[in-house]
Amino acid sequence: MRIGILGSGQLGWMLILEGRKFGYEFNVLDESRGPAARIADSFYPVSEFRKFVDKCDYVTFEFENVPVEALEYAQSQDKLRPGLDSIVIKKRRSLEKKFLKDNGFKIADYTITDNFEDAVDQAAKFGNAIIKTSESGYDGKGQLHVVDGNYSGDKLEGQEFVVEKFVKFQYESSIMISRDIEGNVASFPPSFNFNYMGKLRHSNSPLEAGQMSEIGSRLVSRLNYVGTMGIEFFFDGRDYLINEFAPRVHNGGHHTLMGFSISQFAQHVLAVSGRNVLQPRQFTPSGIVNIVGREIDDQLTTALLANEETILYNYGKTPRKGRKLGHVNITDKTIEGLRSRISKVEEIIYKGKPELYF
């Protein structure tokens, strides 16, 4: 079995690491050789997308902003999993919001506009709102917080903007949910997410599932989805509102690499390759700390590995401020103990000054 991955970032890298367990081979297509390309069986430049697809049994993607021509060709060959519909919806926030609303999923109030000045006016009507570019943008990029028509930061550039009413949520959470070609659905326990400057800083699981598993199951079934999906929720004290979904493996599921019977990555590979997904079992509370903008040198590696129940994932990327360079998986027997370990690891990485790195 040979699986093709569009994109060569750390998500593809972890897909390959976990997929090796099943004896599979992997091809990677990208403009440049990222972490996944360095361990793939074969690497193809984007110009050779047809050859790449032809050499694979199935094709998946590790990021939304991948070459459309490669996606469309893989779809035409009945090899693309998940299918093109999910990524087309996701590539424009306006389409994602419309899909969720039209299908009865609870989301924040929003409006769409085609120029920035009008977006600010619409945000002012909400009082407290977030303006997001409809295309591109992630990890806090391509968005502005507007309060009573005032904002700090540069004007956003784009042809379409989504203006969302700010949700006063009690917490943000993620759920990883997988579906196979036979329609079987398997859900991981949700995680609590702590974000900082638009990026996930740490997470811990389990969190009370509430309605998240049921909502996730409806979403992947409605999309006829095959693979693992990440869904981010806001809980406002009454309802679980979908913030966004990612039609791929996701940073919000990295904690499944430790303390679980199967990871989000292995589950995705099983589904994409035509096998049945498995019902994951969580053995112990599990979480992660992202390493952002901080070089993972020998000193930091030694300090992190000296902690019990930790595993370091170094993506091998060139350090720069705001860039995700790795993460640390952490477990403990109790959720309280896990949170304490997370705080200790964060102190080792950031020395109490995360603002220097994010």
Second form
Protein chains: 2
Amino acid sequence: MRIGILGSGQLGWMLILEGRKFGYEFNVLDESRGPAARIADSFYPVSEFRKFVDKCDYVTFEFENVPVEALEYAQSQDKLRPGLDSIVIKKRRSLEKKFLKDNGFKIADYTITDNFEDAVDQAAKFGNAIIKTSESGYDGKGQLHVVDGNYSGDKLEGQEFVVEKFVKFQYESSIMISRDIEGNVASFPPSFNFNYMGKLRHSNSPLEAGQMSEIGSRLVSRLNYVGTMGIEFFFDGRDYLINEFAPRVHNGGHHTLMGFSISQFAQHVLAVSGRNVLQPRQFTPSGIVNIVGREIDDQLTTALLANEETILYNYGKTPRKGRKLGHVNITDKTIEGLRSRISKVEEIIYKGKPELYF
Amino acid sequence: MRIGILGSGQLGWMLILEGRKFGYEFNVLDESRGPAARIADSFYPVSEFRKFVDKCDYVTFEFENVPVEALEYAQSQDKLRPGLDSIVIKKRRSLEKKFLKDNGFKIADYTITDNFEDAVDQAAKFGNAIIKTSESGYDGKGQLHVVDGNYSGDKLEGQEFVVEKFVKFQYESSIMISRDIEGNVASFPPSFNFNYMGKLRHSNSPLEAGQMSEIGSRLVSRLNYVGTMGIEFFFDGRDYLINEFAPRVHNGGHHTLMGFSISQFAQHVLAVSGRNVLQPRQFTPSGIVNIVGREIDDQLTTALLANEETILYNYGKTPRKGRKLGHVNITDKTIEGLRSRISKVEEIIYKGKPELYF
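Starting from the form predicted on its own shown above, please give the structure in the form predicted together with a further copy of the same chain.
So here's everything in the complex, that chain up top.
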């Protein structure tokens, strides 16, 4: 079985690490050679997308902003999974919002405008709001928090803006959910997410919340989705509002690499290759700490790997402030014990000063 | 961190799959390109062993029968882990027996001779015995079962023979045990092994047996061992007799890939690279079924991966009767449930006729 991955980042890297078990071959296409390219069976530059698609039995993606001509060609060859629909919706935030609203999913109030000044006026009406560019935003980029019409930082550049009313959430959470070509759906237990400066800092699972699996199941079925999807939620004290979804494996599901009968990555590879998804079983409370903006040198590696029930994933990327360079998987017998281990690992990585790295 | 692996078989392949998480680089040396060579950062033919060793920070092995000059050169550069002692003892069965006996470990009665006819006479004295060639035997090769002086099959060729009294065991079992350069020892829970025609067919863990960890701990400490070791036992109803040990990761520990806080492979990579071993926690009953002599085609892959709590490891080797081509990891909430899943998976692979494949 030959799988093609559009994009060569760490998500592709983990898809390969997990998917190799099945004896699959992995080929990667990207503009430059990221972590996945270094362990793939072959690497193709973007210009060779036809050759790449022709070589693969199925093609998936690990990043939304991949060249549309490669996606379209893979779709035309009936090899793209998930299909073009979900990524087209996702590549434009206004389409995602509209899709979710039209299909009856609960989301924050929002408006759409093509003018930044108008976006600020709309935000002022919401009182507390976020302006997001409709395209190319992730990990807190292309976003601006506006309170009573005031904001700090540069104005956003873009063709279209989504103005979202700020949700006074009790917490943020996510689920990973998978669907196969026969329409079977398998949901991982939800996880609690702690986001910091627009990026996930740590997560832990399980989180009691039946509603999220039910919402996710409706969403992947509505999209006729094939593969694993990440869905982020705000819990406002009553409902789980969808913040956004990612039509791919997702940082919110890295904890499934440890303490589960199957990972989000293995599940995605199964679905993409036309096999059935499996109901995951969580063996033990499980979570992660992201390593952001902090070089994973020999000393840090030693300090992290000296902890029981702790596995390091080092993506091998060049350090840069705000960049995700790896993560640490952690388990424990209890959720309280897990939280305590997470705090300890955060202290080892950030020494009480995450603001220096995020 | 650059790790060198002598040998390119499936054990090396799994060392790389597990060790890549830490951001390590893996280089492989072998006569031909096995599974590990296909996913390594680089491959060296045996003739280039000096260049290979010079490139690596540490060198380990995944197979006993690697060229001794490569082992010796790595040892001379202070890079070989585990050290030369344990592999020298292991490469000659008579030395292994003598070492175990001299150090007070319980083993089956045995004698050593350099003449096959004499070996048969000695075996006749034991009544029920096994003759083994002293070198190059594994997976039941180079062995002959002799009952009252009679045997079927060809006489064994060799320079030296070990004649072992047959142990009327209640069951066979094994442990994986690891030791780091500081002398810390971490043992995985023992597993029950079902061997068939000299090869492991399935295993399940945990097995209650404190004695084995204690014996293993004495053995790795006595050898000043660094890395993960596999030790096979016979339980005769009273004692655990050491059948043999392997100074490397081992088929008897593949179940640690699923349902554990750390695998035998990750543990080995930690120890070899000078880091501390961790106390493994077993989350749930866990076992494997070996896929021997049976092509892992698309149909078998689908049939195996359709089972909950089941992960396939396909080594990508060419099928041949008696050859290990892959294994299936299986977990369950209970040991009874696990045994039932194991039977189901065996039925899928062998359809009630393992003798056609082993």
